[in-house]
Structure formats: C-alpha cells, structure tokens
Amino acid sequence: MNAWLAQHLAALRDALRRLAASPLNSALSLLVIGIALTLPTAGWVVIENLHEATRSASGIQQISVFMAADAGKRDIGEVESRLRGAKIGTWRFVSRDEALKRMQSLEGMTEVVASLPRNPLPDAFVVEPADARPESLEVLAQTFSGWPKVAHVQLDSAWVKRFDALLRIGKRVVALLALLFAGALVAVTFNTIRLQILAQAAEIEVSKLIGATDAFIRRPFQYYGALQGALGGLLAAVLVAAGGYFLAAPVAELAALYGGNFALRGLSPGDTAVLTAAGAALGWLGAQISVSIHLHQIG
C-alpha cells in the first residue's frame, strides 16, 4: 500500500511540475476548459433561477376559488377547514367587500362601482400551491370544483403548461450544450497530453525498454489531465459567480418593479464540487485516450 501511494504521489508531483513548467500554455488551456464548462453551467443556473422566480412571484401560479353568490359564513368556514386540512400551500380569503374596494381603487372604475345597485362580486379564496407542476395544479382545480358552494375555479393552466414546456426545452438545450462542450474539453485535454507525450517520446520508449508498465507511464499524464479539468471546473465556477454578481443588481431592480424581492442564486458548494469533479473526470478521460493511442502505436 505504501509503494502504491508513493507511486501516485510521485505522479501527482510530476503533473504539478508539468503545469508549472509552462505557465502561459497552462493558463490558456485552463481558460479554454473553463469557458467550455461555463456556458452549460450558466445555462443551467439561468433555468433554475427562472423556475425559482416563477415560484416566488406572487400570482403567477395560483388558483382562484370563487364561492357561490348564496354562500354563507358556514360554507366559507367549511372551505377554510378543507384548505387547512389539505396542507397544499398558502391561501388567503378575499371577501366580496374587499374585492369591491380593490375594484373601486382601480383607475376609471370609481363611477362604475358607484352605479352598481349591489355588490356583484363573490367571496373567493386565492390558493398558491406548494407543488406548482401543471398536472398537480389541474388536479387541485378539479378537486376544488367539487367542493360545496364553489361556483367557479380559475386556473391559467395553459400559461403554466407553456412555461413548463419552455423550461423543459431549455433543460434539453443545456444538456446538449453540456455534451458538446464535454467533447470539446476531452479534445483539448487530448491534444495537450499528445503534445506532452511527443515531447517525452524518447523517455517513454526508454521506460518501456527497462520494464515500465503501461499503468506507470499513463499515471502522470492522467493526473495532469485531471488537474487541468479540475482547475478548469473551478475557473468555470468563478466565472459563473462573477456573472451572477454582475447581474444581481439589475435583476433585483427588475423584480422590485414587479413587486417582488427575487435575488439571483448562484452555485452552491455542492454544485461547485460536482462541476470540479466533472472537469477532472473529463480531463482524465482525454488523457487516458491520448496515452492509450500512443502506447498502442509504439507497441
């Protein structure tokens, strides 16, 4: 075990030495890898923020439950009890008098309301479900419709379905971008390792002649590729965080104009760790392919 650990530590030191030996080339490679990982990661962050924005924005994915005109306090209390027992999210009661006052406060509606012989508006409940999936909202709307003294249930399910479909398309586009840029990262690492191998071709051949195994020859290059990928993943996380910081103020200002307090969410420590690990794995894969091809060629 000690010999095995010593071999890996030696390979890691060799990989670090290679990175430090050509700082400009290493920096350019890391920049390319970082950008390749930044684009799909930024797309994923944007989609997650859009989804969170629609969940936090008031009135976007809500269900309005209108009571019948002859519904009394007992009927309203029964609906309240059912909503409280269902534990489906948040809800609030809007009385017909409150609804009429809100209508009266709208521009140009004062005279119209004053001319009405009586209040035509019904009592209502506004429900904001915790589960905002389109199919769940439709099931809730059907459930509410069957409750006693409920005259009408309003849900803009078409808008919810359209937005949910757009989010699904966006996720697939990001997945395609991730695959494309993952291939580009492997290609960049492959080419970098290939140049390293060509520069040390004589040393590799001598090592083979004196009995070095393929695993021993591969190991420093694998660490080199994995280090490049991991550092590129960290750089991508930094670039995404910088972009979020740059856009945070305008997004908050826009949210305030719509009466919200939404704030951009960046990558969590767990997300950063996954991104770094993914970069390291892709870098290792590029190095593995490059070294294997060379070793096959020299027999």
Given for the second form:
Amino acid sequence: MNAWLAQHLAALRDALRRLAASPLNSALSLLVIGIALTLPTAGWVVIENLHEATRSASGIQQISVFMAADAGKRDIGEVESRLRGAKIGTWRFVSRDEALKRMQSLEGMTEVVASLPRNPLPDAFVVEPADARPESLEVLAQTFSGWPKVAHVQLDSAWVKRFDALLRIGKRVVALLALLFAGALVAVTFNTIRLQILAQAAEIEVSKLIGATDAFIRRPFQYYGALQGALGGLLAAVLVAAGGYFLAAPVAELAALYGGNFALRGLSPGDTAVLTAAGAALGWLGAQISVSIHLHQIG
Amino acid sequence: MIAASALGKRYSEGLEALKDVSFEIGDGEMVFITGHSGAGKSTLFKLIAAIERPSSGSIVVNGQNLAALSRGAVPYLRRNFGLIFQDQKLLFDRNVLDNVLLPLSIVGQTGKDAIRRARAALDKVGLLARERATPVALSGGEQQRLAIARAVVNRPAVLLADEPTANLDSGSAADILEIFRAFHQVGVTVIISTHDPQWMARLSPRILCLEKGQIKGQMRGTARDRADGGGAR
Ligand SMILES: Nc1ncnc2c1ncn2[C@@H]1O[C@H](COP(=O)(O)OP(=O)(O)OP(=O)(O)O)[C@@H](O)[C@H]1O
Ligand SMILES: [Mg+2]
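The block above covers the form predicted alone; next, return the form predicted together with the partner chain.
Whole complex next, starting from this chain.
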C-alpha cells in the first residue's frame, strides 16, 4: 500500500516536473484547453441565466379576462366565485367605468372619450397566476374562455413560449459545443502526450528493459493529461467568472430598465468542481489513448 | 539457476542466430560467454532477459519457462537481473545520480532512502564524486561503471553484462572486471559476454564458447587455465 502510494506520488511529481519543465508549451496547451472548455461553459451559463430571467419575467405574466358586453352583475359574481374557487393566484376586477376613467386620464384620450356616445369598454378581470409556466398559462386561458359570459381571454405568453423553445435549441447547441470541445481537449492531450513519449523514447525503452511495468510507464503521462485537463477546467472557470464580472454592470442596468433586480449568476463552487473534474477526466482519456497507441511502438 | 536446452533463435530475417544451445548456470556462478562478433552472444543475453523470445527449445530462469512467460510477468522477471547492455543505454539527459535512481523508482523506491542506495552503488564503482555530472561528460570507462552502478543498485541476484569491456583500454577493463569479481565474491551470479577472452580467464573458472550460434566448447578451470581458455574458441 505504501509502495503503491509512493509510486502514485512519484508519478504525480513527475507529471508536475514535466509541466514545469516546458512552461511555454504547458501554458499554450493550457490556454487551448481552457478556451475550449470556456466556450461551452459560457454558453451554459448564458442559457441558465436566460432561463432564470424568463422565469422572473413570466412572474408578472397576466391574463386579461374580458366579459361580454351584456354580462350582468350575476355573471361577474359567477366568474369571481370561480376565480376564488380555483385558487390560482391573485386577480382583480376592473369595471368598465374604471377602465374608461383610466383611458380618460391618458394624454390625448380625454377628448376622444368625451366624444363617445357611451362606454364601449367591457368589464374585465386581470389575473396573475402563481404558476407562470407557459404551458400552465395556456391551460388557464383555455379554462377561462370556457366560462359563461366571457367574451375574450388575452394571454401575452406567446413570446415566453417562443423564447422557451429558443432556449431549448440553445441548450442543444451548448451540448453539441461541449461535445466538440471535449473532443478537442482529448485531441490536444493526445498530441501533447504523443510528443512527450517521442521525447522520452530512450527513457521509456530503458525503463521497460530493466523491469518497469506498463502501468509504471503510463502513470506519469496519465497524471500529466489529467492535471493539464483539470488546470484547463479551472482556467475556464476563471475566464467565465471574468466574463461575468465584465457583463455584470450592463446587465444590472438592463434589468433595472425592465424594473427587475435580476443579477447574473456565475458558476457555483460545485459547478467549478464539476468542470475541473470533467477536464481531468477528458485529459486522462486523451493521455490514455495516446499512451496505448504509442507505447507499443517503443520496445 | 538458468537452464537452456536445445535453445534456438531465428530472427525474422531468417538468419539462425542460435541453434541447439544447452547449458546450465547455477546460482553464484561466474560465467563468460565468448565468441567472435556475430556468434550470438547478445542474442543469448537477450533470451535470458526475455528481451527476445526463443524460436525453439526452452530457457528456464528460476523455474520459469521464458517461452511461456506472460507479457505481464516479463517486468518482474527482469528485476531478478542487473542488465548491462552492449550499448549501455544511459540516459544522457539526466545526471549520473538520476540514472542510478531509475531502477529504484521502477520498484517504487523514492526519496532519501533511494538516494542513499544510489550513492552506495556509485561508491562501489568509484563514481560518487561525479553524481552531478551528465553521462556525456564521463569517459568510456566511467560510462561503463555508471552502467554497472545502475545494474546493481537493486541488488539483483544475477548480473548480466553484454561486452562490458569493449572499447576500453586494458587498465579500465581490468578495473571493470575487478568490480564484477567483487560482486561474484558476495554471491551474485555473474554472466559476462565478450569476444575477447584473453585476460578474462584469470577471473573465471567457466567459459562458454559460442561459434556461429552454437556452443563449440565449455571450459571449466582455474586461473592457471588462462591460455586454454583463450584457446577454447
Ligand atoms: N534484431 C535482429 N534481427 C536480425 N538479425 C539479428 C538481430 N540481432 C542479431 N542478429 C543477427 O544474429 C547474429 C548474432 O548476433 P548477436 O548480436 O547475437 O552477435 P554477438 O555475438 O553479440 O556479436 P557482437 O560481438 O558483434 O556483439 C548476427 O548475425 C546478427 O546479424
Ligand atoms: Mg553483441
């Protein structure tokens, strides 16, 4: 067990030594891997934030339920009691008189309204459902329009639905990007390790001749690949954080314009750990493939 | 114990480098393998260390038949040997001490303990003062002694040296042979190949003479048989 641990520590030390031995090469490889991981990660963060933004935006989603012109007090009472019974969120009644008054108070409308022979506006309910998911809103609107003396139901969630569909496409795109760049990471590591193996052919040959196992020879390369991938993952996390920092102020401004207090969400420590681990795993994979292919060519 | 019986090796080019070679080498023996260039000395060396596989016959090391040895078992077999290669195979991008540390790291020995053992091995071959030098800066004889230090650092039961005195003047060669004799005296089995048996006979009671891949003579004698040892080929 102790010898086992010592061998792994030695392999790790060897990998670190190689990383430090050619700082420029290491830095360039790291940069490539870091950027390769940054793009899908940034995409993911953007999608997550947009998702969050629409969730809070759809929170002020309203459904307007317009009553028929001939609806009487009893019909209004009926809808009111149904809304109360349905327990779907908050709602408020806007009588046709109140609607007209509001219209009158709008600039330029005073005269128009005064010239009307009678109030053309219907009574209405403005509903703010607690469950603001586009699907649920759709169902509610359907239900409302089936109620008696309801003339028209207006739901402004079409854009939310479209946006949701776009987000789904975005998620797929990010997944594809992640797959592509994961492949790039594996390829970069494969090549780095290939060059290292070529450079150390003499050492590998001698080691094998004097009793090194394949595992012993592979280990430092695997550690190197994993280490490089992990550092690349960390670099990507730093780059994404820097990007978020750079965008935070304008996003807050935009959110303020929409009356929200939306703040950009970056990577959590858990996300960073996952990213680092994924980088390490991909680096290890690239190294493993490279070592399997190239070690057979030596000795 | 190393036992070969009807051992044959044919390289892919079709040339028969060894045919029908049989011998036994007991623990603690010192044996010279002699023969002209191309006689098959290095081939025999490689068969014993499982660097090459026999084409026919068998070779058994410590009860293991090398022809049937699995790939995974080869490294562990080789750790029984201290190998000194004809072309030495030193690592020229590492210093003297690191060259000697390599076999230790392979068996999981690292740190202060390993450095202590590596220095002890360098001390035995008189290279302790040069531990920071790179092998390029060493003379031919010093390089050969470095190769020996690397071979013995793991205290192998068998030292297997392929032409360790080639290209050395007789003084340096005598130094090298003294080192081998010292290991032989503490019980290490020593097998040395050379095509120049003249002054080796004074060390060895046993000489295996190869000619065109076959054993042409086996000498067993004392130091006084020097002239006969030379004539055995
Ligand atoms: N890898 C190989 N492939 C093909 N033929 C080989 C190979 N190695 C050796 N031979 C041939 O086998 C024969 C014996 O070679 P070997 O190297 O064993 O001789 P040797 O006795 O060590 O010679 P030297 O004293 O010059 O080192 C030679 O004819 C050589 O050409
Ligand atoms: Mg030879």
